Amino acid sequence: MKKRIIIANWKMQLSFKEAKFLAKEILIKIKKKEKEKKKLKDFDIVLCPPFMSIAEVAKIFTTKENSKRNILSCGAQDCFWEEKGGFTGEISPLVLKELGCKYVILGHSERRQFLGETNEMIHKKVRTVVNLGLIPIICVGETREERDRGLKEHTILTQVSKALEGINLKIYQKIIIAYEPVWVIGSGQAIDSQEAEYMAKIILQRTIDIYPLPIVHNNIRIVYGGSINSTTVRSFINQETIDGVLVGSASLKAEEFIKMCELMPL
């Protein structure tokens, strides 16, 4: 079984000080659990703060307490598709790597919707991120209109195919694909876990169409995102194909996020 993962996307919800404080609070609570002999199970925890907070949050994760077990990793919420150049206002993935980021969320539905990101743009970002040794978290998901028209499978297959087109993963390169139905993000209501499992299997099959089985089994993880919290997380993570969760608003409270971590199975 693949190593599980829980990813916190803090979006643009926190100030510089708030993000720094929350990262410290989560690390402290994890250390406290371990001192109480309630050691969290072996899975990856990724925190994706706003851009301006990344450097300080990444520093927190280089402390002796964290680096000993690599409890927490830092991720970014987006990047540009070039390492450097005349791209005013954009974020270099190379700089993110220098700051200590290991993961980058790409193609989130909010960026597709509000900033006009296309499948082609997301593909270029994925290629650059993978080549730099970072791990892309590729978000895919259908809108309510697409679902009502019976296009949910087509939408997901297209997004996955376009994102990975022509990218030949090497044995040391990894990717994560996050299924996030657009119509539930921020609604507070997650979809049925069996439905999420069905869509995860659709994604899995497409990756099998693209890559050799050993690469799929060892280098690709599929996660679910969309109104996840401590009351719903277990129903998703216990599914056969879902390897983890991408958490939004529920990750903004340390107590709730740690509770979710405690519910993660082996």
Second form
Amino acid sequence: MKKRIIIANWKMQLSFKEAKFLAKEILIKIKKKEKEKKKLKDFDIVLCPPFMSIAEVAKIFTTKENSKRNILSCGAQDCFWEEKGGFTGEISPLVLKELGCKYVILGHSERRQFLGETNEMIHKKVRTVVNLGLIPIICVGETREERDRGLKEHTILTQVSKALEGINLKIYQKIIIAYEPVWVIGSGQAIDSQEAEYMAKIILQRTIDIYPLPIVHNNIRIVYGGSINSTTVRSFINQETIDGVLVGSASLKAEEFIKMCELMPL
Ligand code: 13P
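What I would like now is the form predicted in complex with ligand 13P, since the data block earlier showed the form predicted on its own; can you produce it?
Up next: the whole complex, starting with the chain shown before.
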């Protein structure tokens, strides 16, 4: 069984102070659960704050006491495909690592849609991030139009293949692929968990085409994202191929987020 994961994508929804406050609130609630002996099960929790708050949030998790806890980590919502250089306004993955980030979301549909990110750009980012030992969370998903035209499988397979083309994974290099149907993001209505499982299986099969089986089993996790909350999380996480969830709006309230964490099975 692969280790489960719950990833919070806070997008650009929080101010600097709010992000810091929410991270602390989540940590306090986790500590409280531990005191009540309701220790959260063994899975990964990743918080991806807006860039400007990353240093603060990462600092909270990397204190001597909290780093022992080991289940909480910090992620970024994007980065550039070079480590450094004349790239005005861009974010260096090397600096993200220096700040304590372990994960980087790449190719989120909002970046594909509003910032013109292409499969080629995402591929270059994945390569750099993997080489640095960070874990990319590669987002793939079809639009409503692609789905209506019967192209969802084609879109997903193209996005996965292009992101991973020619990238060999060493034993210590891990990746996460997030299936996020674009048309349900922020809609409040997740897709049927059976359909998500079907798509996760398609993604899994493509990774088996590309990588040796031990790498697929040990280094690659597949998660679902799109209008997940505490009432729906269980039905997704109980699917055989879905190893976790990527959560937007429902991760912005500490109470609701912890409720989701408590519902994660072993
Ligand atoms: P929602 O959970 O708000 O639909 O957002 C999902 C998402 O885009 C996470 O990356």
